[in-house]
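Here you get one chain, nothing else, as structure tokens; it is the form predicted on its own.
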Amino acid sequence: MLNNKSILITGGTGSLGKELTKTILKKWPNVSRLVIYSRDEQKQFQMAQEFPESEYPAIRYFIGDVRDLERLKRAFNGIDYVIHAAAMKHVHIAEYNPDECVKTNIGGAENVIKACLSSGVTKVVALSTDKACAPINLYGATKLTSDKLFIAANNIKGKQDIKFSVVRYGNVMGSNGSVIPFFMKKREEGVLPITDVNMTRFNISLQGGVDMVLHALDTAWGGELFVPKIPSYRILDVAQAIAPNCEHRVVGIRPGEKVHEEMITSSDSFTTYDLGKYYVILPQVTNWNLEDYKKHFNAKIVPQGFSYTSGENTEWETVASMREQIKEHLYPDFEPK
């Protein structure tokens, strides 16, 4: 799929960008070019130690900010596929720095779309978040706006051969700033801070996120918002899995946090289809034939009023399964304590 193609990843030095890089270089050794676009020179320097250009001749490191349209246009020159992973993502930081969040997550999305439309890019996949579904915080609101911009971009492409789609998923296990590395560090102090004893979250591995992005690149017709079928976990189960002998101290929810996350609301149910491994929320108006799409993917409309939330999920991680996953995906020598 990606051999002889040029791919660019915005926010490419982040957790998902690095995992995408590893997967792409392994599965498609004849990829023409893989551009890592990000604004942090130190992270690019560190990533270049792991993926040196001398060993991976297709890789390029490109310093740039998604706020800078002209820089994006320069970077997108000759690129076939764009994966947009750059964002301000920390909920509480966005609450206290709203202008910066809007500039990056909304203005950056607009710039990526404009640069794609002016550069001959043919496929674009933008990363979303469960917090964009019925948002109560600024981060979620900016990502929902970003989702809408990318989906609507299919309506302004004219006759250009380009498809824009979005992937939305829950907490990526072990990603920067996520709860498992945080608890691993805090257990050394003997106390784990718990925001709310009832809190639940969706759970997906880094590889699961990568697989979903690649699925969208391969199959999207343009305008889809893909949602994975993934398990939930209870925050107390994660704490018990990591540090059963530590004190669990309730500290309260931070600004902008939910007790349970959502990925599909009941209002979305009228245009949500079950694809088997994934759900897909389609735009109300498509520029392709809906009946053809349903037949091609064997897509089944979900029941009216259907919603998909972490607190009412049908699939759950347990203390034992969390320990297995932590050992398999994050810390091979992990032992609870």
Ligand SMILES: NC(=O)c1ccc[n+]([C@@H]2O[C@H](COP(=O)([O-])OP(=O)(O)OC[C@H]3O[C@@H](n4cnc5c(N)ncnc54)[C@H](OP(=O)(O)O)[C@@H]3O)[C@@H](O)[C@H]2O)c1
Given for the second form:
Amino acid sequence: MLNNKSILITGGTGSLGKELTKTILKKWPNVSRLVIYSRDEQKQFQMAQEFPESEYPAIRYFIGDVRDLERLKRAFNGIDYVIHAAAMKHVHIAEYNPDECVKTNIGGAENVIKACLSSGVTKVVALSTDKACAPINLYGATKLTSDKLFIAANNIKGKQDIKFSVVRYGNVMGSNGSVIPFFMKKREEGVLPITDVNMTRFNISLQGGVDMVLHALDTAWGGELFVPKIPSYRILDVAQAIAPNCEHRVVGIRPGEKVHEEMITSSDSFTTYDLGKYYVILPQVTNWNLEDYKKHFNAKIVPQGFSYTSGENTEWETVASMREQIKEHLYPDFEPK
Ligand SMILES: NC(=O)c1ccc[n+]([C@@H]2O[C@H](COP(=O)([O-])OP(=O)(O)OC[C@H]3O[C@@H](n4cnc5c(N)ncnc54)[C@H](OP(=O)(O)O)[C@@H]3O)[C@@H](O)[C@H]2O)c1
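Could you drop in the structure for the form predicted in complex with the named molecule? We only have the form predicted on its own so far.
Following is the full complex, with the preceding chain placed first.
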């Protein structure tokens, strides 16, 4: 799928960007070009130690901000596929610095779309988050706006051969700033801060996120919002998996946080289809035939009123499954303590 193609990842030095890079270089050794686009030269310098240009001749490190349209246009020259992963993603930082979050997550999305439309890019996948579903914080609201911009971009492309789609998923296990590394650190102090004892979250591995993005890149017809079917965990099970001997201190839910996350609301159910391994929310306006789509993907409309929330999931992680995954994906020497 990606051999002889040129790909650019905005936010390529982030958790998802690096895992995507690893997977792409391994699975498609004949990729033409893989451009890592981000701001911080230090992160790029470190990533270049792991993926040096001498060993991976396709890789390029390109310093740039998604707020800078001219720079994006320059970077997109000759690019076939764009994966838009750059974002401000910390809920409380976005609450405190709202205009910065708007500039990156909304202004950045607009710029990426404009730069794609003014170059030869043919496929674009933008990253969303469960927090964009019925958002209660600014981060989620900016990502929902970004989702809408990418989906609507299919309506303004004219005759251009380009497809925009979105991938939405929940907490990525072990990603920058997530709960598992936080608990691993806190257990050394003997006390784990718990925001709410009832809290649940969706759980996906970085590789699971990468697989969904690559699947979207491969199969999107344009305008889909892909939602993988993934299990949930209870925060108390994560605490038990990591630190069974620690005390818990309930610190209360933080501003802008939900007790349970949602990926598909009941209002989305009218345009949500079950495709087996994942759901897809389809746009109201398409430039392809819905009946053809349903037949092609064997897509079944979900029951009216269906919603997909972490608190009412049918699949659950257990203490044992969390321990296995922490060992497999994050800390090979992990032992509960
Ligand atoms: N991690 C999760 O649990 C999770 C869950 C659901 C969805 N997502 C979504 O998945 C995407 C990737 O998340 P992640 O966990 O990989 O994030 P991350 O580790 O925080 O990485 C963010 C990346 O974006 C870059 N970036 C930030 N602002 C930028 C700007 N203005 N211009 C250019 N690059 C910029 C960062 O590099 P510089 O700072 O050097 O520019 C970094 O490479 C995001 O869109 C996020 O909303 C994440």
